[in-house]
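Have a look below at one chain only, the form predicted on its own, in structure tokens format.
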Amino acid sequence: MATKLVKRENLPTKLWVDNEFKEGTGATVKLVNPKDASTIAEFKGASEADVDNTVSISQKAFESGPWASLSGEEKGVILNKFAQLILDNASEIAYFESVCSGRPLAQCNYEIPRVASVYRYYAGWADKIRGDSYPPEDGFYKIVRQEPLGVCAGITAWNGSLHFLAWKSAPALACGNTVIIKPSEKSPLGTLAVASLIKEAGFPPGVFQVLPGGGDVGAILSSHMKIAKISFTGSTFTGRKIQDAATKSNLKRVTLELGGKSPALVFDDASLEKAVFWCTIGIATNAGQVCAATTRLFVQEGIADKFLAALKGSFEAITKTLGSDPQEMTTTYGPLVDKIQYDKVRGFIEEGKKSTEVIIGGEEYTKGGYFIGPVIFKNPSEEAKIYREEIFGPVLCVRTFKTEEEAIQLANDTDYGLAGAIYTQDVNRALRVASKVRGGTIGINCTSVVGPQVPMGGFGSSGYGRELGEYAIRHYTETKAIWINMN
């Protein structure tokens, strides 16, 4: 029978340590619902002193609390069950992860089974965390051992915090470590609510903990001493702090997943259905916040007239809806985050409007809350900002080009390299031009797509290290080589 532990009436808003909730003694934390700027729920996050407190258990957990004697087997069926809690608590969490982010409930209904999948692959790797021997030969026997690395910390991202929630604690708890989450102070309660089945999975205190907070509690982890790992998901500019941050202390490991400026390729032998569809599904999921959308579309100039009146017409479709509640299980485009990104993204797009044409979109909704439609600008300059920049809302730049090798070269001319798309119906052509586009993720005839077992992460400014699938174990364990003198 399912275990139904959340209630949507017990909004999860204190920190989770030593497997319970307690109140914090740092900044307020301020929730807002997207959908009409209403405020959801005000409360203390995690001061430095929260930090150190935490830290020092989960550290005390590591070193000699009963998860380090737990077998790998033993480990495997905490997260197996973690993982059926949470799909059995799965209404619950999707409404707390939708009322903050504005995502639509529907959607993040879609993901907590695909969040719980997460927690089985690495439960299937628990006991796989295996070594190397070599031959006494030289008169020496080798040992070559894979140990968890200590303390490992998590700065999610609010645009798909449960996602990053398993990508960064899984892997981590499947290697032995014990886990510290920092979830974005502008969606922190889906985190919190899956939080709260810690215990019941069998977790041991201090090993799985979560703190709410404000940049200042990331950046506190950053450069704590007593953390020896720490993933990041969000904005390049945060990311290279963070890097500072852990180089400048204890040089701990950082994974980046950053920000990106995904291309998406159209030849004129795609299927013009199958393109619009997937075209319009990168763009506009999530209101386009999303680090992998593909926000630059390349068109190849024969079909450029007629997929573009198309593409219009699936965006035409979504302006219709523009206002909907996100938390009506029947919405599927939501707005944007908070009234920061909502400034942010109408500041690229009045600047846009200046120099660029427009297909559709770009006016302002004045009905309340923070809904922005899909807008396409048309042949924007190379200079300008909302072709080069990462904008983080459903901006659409447009470029047409005539040869393969042009559509490369466009693809490439960017900073960062996250992801991609290539539309065309020639298998040779798709994996000729996949292997020669810079990003982590390329998609053939669909957009970016995420699985356990299969490595997320980007090329240059969309940083580095991987997440997910055996990729991501290796960032998780440090190397130990025993030498056996055996003369």
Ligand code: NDP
The other form holds:
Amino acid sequence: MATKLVKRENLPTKLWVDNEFKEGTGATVKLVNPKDASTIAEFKGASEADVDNTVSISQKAFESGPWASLSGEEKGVILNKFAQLILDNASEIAYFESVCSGRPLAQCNYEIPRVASVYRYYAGWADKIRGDSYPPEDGFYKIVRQEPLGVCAGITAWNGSLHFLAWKSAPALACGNTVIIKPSEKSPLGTLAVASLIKEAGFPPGVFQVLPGGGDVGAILSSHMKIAKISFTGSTFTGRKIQDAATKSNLKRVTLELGGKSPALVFDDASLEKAVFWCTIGIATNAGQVCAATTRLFVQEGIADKFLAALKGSFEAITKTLGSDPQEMTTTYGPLVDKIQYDKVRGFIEEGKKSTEVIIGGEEYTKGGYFIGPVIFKNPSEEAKIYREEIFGPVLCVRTFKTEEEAIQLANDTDYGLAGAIYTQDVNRALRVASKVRGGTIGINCTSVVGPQVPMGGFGSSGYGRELGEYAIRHYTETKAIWINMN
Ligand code: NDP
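What I would like now is the form predicted together with this ligand, since the data block earlier showed the form predicted on its own; can you produce it?
Entire complex below, previous chain first.
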């Protein structure tokens, strides 16, 4: 029998501290539904005193609470139960995620089993964290241990809050750390709804806490002397600040999952249908508010006219339904997250229109809500802002290429390196190009796919460190060498 604990009428608008909801004492967080700019709720986020209190509870739970003495298997049982509770409460969690972020409810629903599977995956890891040993050939027996770091904080962006929550907390907990998550002030409700299941899952008090609030809360966490690690998902701009704060405080470990300007390369021999489908996903998912969105499209000359006509048709279908209610299960394309993001993206579009041909889109949507339909710009100059900067909206730049070498050169002409996609039916070319495109995740005939076993992260200005898979385990443990004198 499913345990339904999350209820739509109980807005989770508090801090989750020491296994209960507590009123915050910090700045007011105002939540707005981007489909019509209506206010959802206003509540107090965490203050500096709340952060200090939460960190000291977390530290105590790490050092002397029951979590430290649970076996790996016992931790795994809790993580598995948590995954099941998330599944049991999926529709309500998805609603809370959709209502603040504007992401279509159907997509949020689709996401929940993927979030649960990350906890299940790391439940399996909890009793498999091991070290090494070396024989006493030199008179010393050597043991190398992987030990938890301590209090780990995760700071997340609004565009995939539940994914980021799982990617950061699940490996950290499996390794025996305690965790504090700060969700974006734009969309904290889904994360807080999940937090309400922490106690029922069996996590001891103080092990897994959530502090909603603005960027100031993230800044306090980043410079906190008692936090051992920050894992951040967000903009490159904020990522630099976090790294700086970590350096200036206690040199805490930092993992940065930042922005991107990812390329999609469509070769003449690509399956037109597949390439159009995935290139549409690559820019239209979440109205382009996806870090790995393939926003620079390079098409080989022989297929360019046919491909662009088909892509335009695919975008027209989206444009026809623009303005649909994201909280209806049939809606596949929602608004941008808030007015700030809307104005920022519109600014890019208006500037782009002055110098670059528009194939589709670009008009303002005037019926209310922060909706922007997908836009295709053709042949922007190499210096154009729309071509070089991350827009984080549904804006695609298209150029053509003649040769494979030229395609690779175009793809790599960016400081970012988060992802990329290659469309071709020639497996040799696919693998050759995949090895040359600089990016943490390369899709062949697909894009923006993630899974618990496979690392996710960037090259260059897209950050460093990896989330998911065995790779994340390395970021949540510290290596200790123990020498035993055998003489
Ligand atoms: P931001 O960088 O603005 O914010 C991310 C998080 O950091 C939020 O929780 C934010 O709080 C917090 N924050 C803001 N200022 C500070 C600070 N000084 N110190 C510590 N934390 C702070 O990004 P967005 O939320 O606007 O997300 C969009 C960006 O995230 C895009 O650039 C996108 O590319 C990137 N991104 C990267 C992903 C990846 O995996 N590589 C995935 C998703 C997004 P608050 O929101 O409350 O102000």
